[in-house]
Partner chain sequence: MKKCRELVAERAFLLSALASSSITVAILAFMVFMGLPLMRQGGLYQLLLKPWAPYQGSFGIYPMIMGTGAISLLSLLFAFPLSLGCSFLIGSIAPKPAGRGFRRLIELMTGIPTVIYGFVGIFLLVPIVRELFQRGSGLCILTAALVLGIMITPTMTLFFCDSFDRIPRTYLDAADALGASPVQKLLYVILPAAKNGMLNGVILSLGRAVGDTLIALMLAGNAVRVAESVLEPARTLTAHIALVIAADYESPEFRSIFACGVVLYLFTMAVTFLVRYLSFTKDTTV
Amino acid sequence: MKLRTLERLTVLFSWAAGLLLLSAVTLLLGYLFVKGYESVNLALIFGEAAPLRAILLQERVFNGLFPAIVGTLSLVILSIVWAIPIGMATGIYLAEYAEPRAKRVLDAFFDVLAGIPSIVIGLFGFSFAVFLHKHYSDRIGPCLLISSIALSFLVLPYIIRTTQAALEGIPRDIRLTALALGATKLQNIFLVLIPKSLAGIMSGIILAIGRCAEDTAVIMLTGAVASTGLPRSVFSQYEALPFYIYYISSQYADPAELMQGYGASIILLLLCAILFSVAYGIRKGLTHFAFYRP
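Mind pulling up that one chain's structure, the form predicted alone?
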């Protein structure tokens, strides 16, 4: 009887916690949309430029968020490009090759890395940019490339841990089947284990995409500025939506300008939703291919 009562209390507490979290998220999003939906329009994104000409890069956008949107997308894509190969390779090593002692040391190291504040990662990126500027080239400084490298360090633990957990969670009979049929360990990893764990690995990549898109502390020290136009190269400074929101919320001149910050927040959420949807679609497609290929 006591056990059944404890189970009921656990279920009740779980439902209450879930409803509380859902209510908080709904309240936050509702407040944001009520405040900012009126400011979301083409003028907020493209300013006085013609949208089609701006998208085709035939006209420069002034007083619009289009450069910040492009800068955010470029930053996320570059960061993920650096982080995915290193994160997956490290996760595979920890799950399949690492000796117990090395695994304990690396686990502790990546736990520490996951707990480092983003402002410290940003300071590291800034110091790295200053070092390159001083010793190698005057043209290198805080820029899109440095920001993407710093952000890749920030999200590496997500990809490493999800890759490791996904591989270690594969049942033993599946893990040993290909080896029993004569496959090498490397063939078993790439042809069996990784396809079976793609769903878990993609979950870590989706988390990394969200962290790259929303972080402000790293980019404000490594290359993001309030106004510079579209990034001309990976060595140039850039605009980004998180930094624009931070800048507007701290230095707005009138309520209308603050409303633009709310509108930028809505656009950033929509951009994240699009990136998540694309990543989820890739995840579903890869999982379907892995399980149903001839």
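Now that the form predicted alone has been shown, please provide the structure of the form predicted in complex with the partner chain.
Nothing else is written out below except the one chain.
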């Protein structure tokens, strides 16, 4: 029996679409690597400074990506530090405490929050900084602190959702074991449920880190600049990899600077790829780790 025309066309169309997407992405990444691989070396990161001295902050890096990398890292760490406690606590509340009606309402809030374009969150952060500047202190303007708070708003829904989903996914019998042994609700949450769902929560956190590392729209409004060196404090402006890439693409002065843009893109891409792979790997591995450690 023969497949009918519609069925044949569907098969053909699907393979064509798959091939097209694959080749588009291969082209995109291939182009980046072919054009940029030469620029990836220590000088790209440290310029003329000695790497060790630069890392120990004894020597300032002028012509390299080091400040942008440090900026991105500190940004990511700060944002995650704000987002994790409140995000996890909210996730726990939704999964374990909230009544159905409250849950529905809160769910709607977080769905909206998750959908808000990052530029709008950036705009919120920016105007909030301006507001503080005018009404409280001249020292506060767009800065690392404001950026990290705005970014934590951006990734909060990720952490809430993954925490909630991980907790709700725990089977009933595991949920009841400790309770049957006389554990309180809180003990059950912290001694059984959270360790059990750690893999899910961790992968959510790592995805959130990836999101912080790659986001450009929020930081371009809230304090990232093209060149300022290492951030001196959380109240200062800072450099960041994605913003640097954006800046170079429109403002590059000479081919050497453009090559730095390619190099920065490759580094950012690798960073995100690593974070993603870790997040997927962790879903399987971590639960065991947390449970069987003495």
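Only the largest set of C-alpha atoms that superpose within 1.5 Å between the two forms is called the rigid core. Residue numbers count along the first chain shown, from 1. This is a predicted model, so every value here is computed, not measured.
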From the list G229, L44, E96, R161, return the one residue or range at the hinge between the rigid parts that rotate between the two forms. L44
How large is the turn of the smaller rigid part against the larger between the two forms? Whole degrees is fine. 17
Could you tell me the distance the CA of L9 travels between the two forms after a rigid core superposition, in angstrom? 12.5
